[in-house]
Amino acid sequence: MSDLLVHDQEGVRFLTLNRVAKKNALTSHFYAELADAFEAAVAESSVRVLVIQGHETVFSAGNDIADFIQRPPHDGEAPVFRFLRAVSACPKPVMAAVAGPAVGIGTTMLLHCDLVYAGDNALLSMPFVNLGLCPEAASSLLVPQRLGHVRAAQMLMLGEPIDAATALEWGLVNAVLPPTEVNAHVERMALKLASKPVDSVMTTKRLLKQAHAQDVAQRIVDEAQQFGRLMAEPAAQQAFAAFMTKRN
C-alpha cells in the first residue's frame, strides 16, 4: 500500500500520510509521493483546496533517520526540495489536520498550511539542534516571524516541543478539536473553501503571502546549504549513530 492515499471530494485534495506503523515518518520516496501530488494537484483546475492529514495518533515523526542516513538530499533536486518548493509555493489553499507528534517537518510544513487545526494530543517539535543540524523549510524565518525571537529560540534552539494549546496560543493553529474529530472538522472547513470563487480565494492567498515568498524560497536554498554542511560534521554523525544504535 502506498505511503500515502490520495482521493478527491468536491474540489478538495485529501493527501493521506499512511506510513502509521512507522509514525508516518518521511523517506525520499515519501517525499517525492508528496511533491508528485502537489504538482499534479496544482496543474489540475478541479482541485481547489488541498489538505494534508494523518493519524488520529500521530501526524509525522518527521524524516525517517535510517533512510535519510542512506539516501541524503544531495542538492536542489532531492525529493525533499521537491516538496518544500511545493508546499510552500503553491498558489492554491492548502490545510492541515494534525493529532499526535509533529516533529521536525512535520512541523515546519505547517508553517506553509493556510489553514491548521490540531488534536488536543498534537505536540509540535522542531528538535534540529539535537541532531546537530538547523531549522529547513525557511522557519528560521518563518517561526521568528510569528513567534517573536524568544520563543522561536526556544523551539529551534532548544529544540523544545509545544502542545496543541500552546500553538493555539502562539497562533500556529487556528482550533484545537478532540483528536478523533479533527480530520472530519478540516473536511468540512476544506470544503466550505473549496465552495468560495476560486479565483477570489487564490487571488486573496497570493497578496496575503507576497510580500515574503522570495525571502522564504531564498530561506529554503540558504537552509538547505548549511543543513548539508552540518550534515558531514561530528555532532550530527554521533547523533545519527546514537539513534540508529537505541533503535537497533
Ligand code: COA
The other form holds:
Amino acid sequence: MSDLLVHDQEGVRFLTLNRVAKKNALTSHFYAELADAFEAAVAESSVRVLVIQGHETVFSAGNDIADFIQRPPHDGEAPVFRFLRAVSACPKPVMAAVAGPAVGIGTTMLLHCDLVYAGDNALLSMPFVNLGLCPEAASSLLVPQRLGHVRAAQMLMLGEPIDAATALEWGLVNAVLPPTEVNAHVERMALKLASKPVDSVMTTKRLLKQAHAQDVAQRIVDEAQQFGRLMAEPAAQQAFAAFMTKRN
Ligand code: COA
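For comparison with the form predicted alone, provide the form predicted in complex with ligand COA.
Full complex below, order starting with the chain above.
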C-alpha cells in the first residue's frame, strides 16, 4: 500500500497521508510521492484545489528519523526540498485537515496552506531545538510573522507544543472540530472553494503571497544550510541516537 493515497472529487485532489502505523513519519520516498503528487496536481487543469489530510488520530510525526539518518538530504533536489518547493510555491489553493500530533514538518507544512482545519486533539509542535536542529520550511520567517516573536520563540526556541484551541487563538488554523469530523469538513470547504472562479481564486492567492514569496524561497535554502550543519553536530547525533535506542 502506498504511503500516499490520492483521489479526486469535483476538482479537488485529496492527498491522504497513509503511513499511520509510523504516525505518518515522512521518509525520503514519502516526500518524493508528495512532491510528485503536487507537481501532477499543478499540471492538471482539472485540479482546482489540493487537500492534505492525515488520520483522525495523527497528522504527521514529521521527518522519519531512521530514514533521515540513513538518507540525509544531500542537495536541493532531495525529495524533502522538492516537496517544500512544491507546497510553498503551489499556485493552486492548498487546504489541510490536521488532527492529532503534527510534529516538525507536520506543522511547518501547514504554514504554506491557505486554509487549515484542526481536530480538537491536534497538537502542533516544532521541536527542532530539542533535536539539536533549527527551523525548516521557512518557519523561521513565517512563524514570527504570524505569531510575533515571543510566541515564535516559545514554539521554536523552547520547542513547546500548542493545542488546537491555542492554534485557533494564534491564527494558525481556521476552525477546530471533533477529530472524526475534520476531514469531512475540509471536504465540504474544498468543494466550495473549487466551485469558485478558478482564475480569480489563483490570482487572489498569488496576490496574498506576493510580498513574501521570494523571501520564503530563500529562507528555505538558508535554513537548509544551517540544518545540514547542525545535523553533523553532537547534539543532533545524540538526539537521533536516543530516538533509535528507544525504538529498539
Ligand atoms: N520517525 C521515525 N519513526 C517514527 C517517528 C519519526 N519521526 N515518529 C513515530 N515513529 C514510529 C515509532 O518509532 C513507532 O514505531 P514502532 O511501532 O515500529 O516502534 C511508531 O511510529 C509509533 O510511534 P509511537 O511513538 O509509539 O506513537 P505515540 O502515539 O506514542 O506518539 C508521537 C506519537 C508522534 C508523539 C511520537 O511518535 C513522536 O514524538 N515521534 C517523534 C517526532 C519527532 O521528533 N519528529 C521529528 C521532528 S523534526
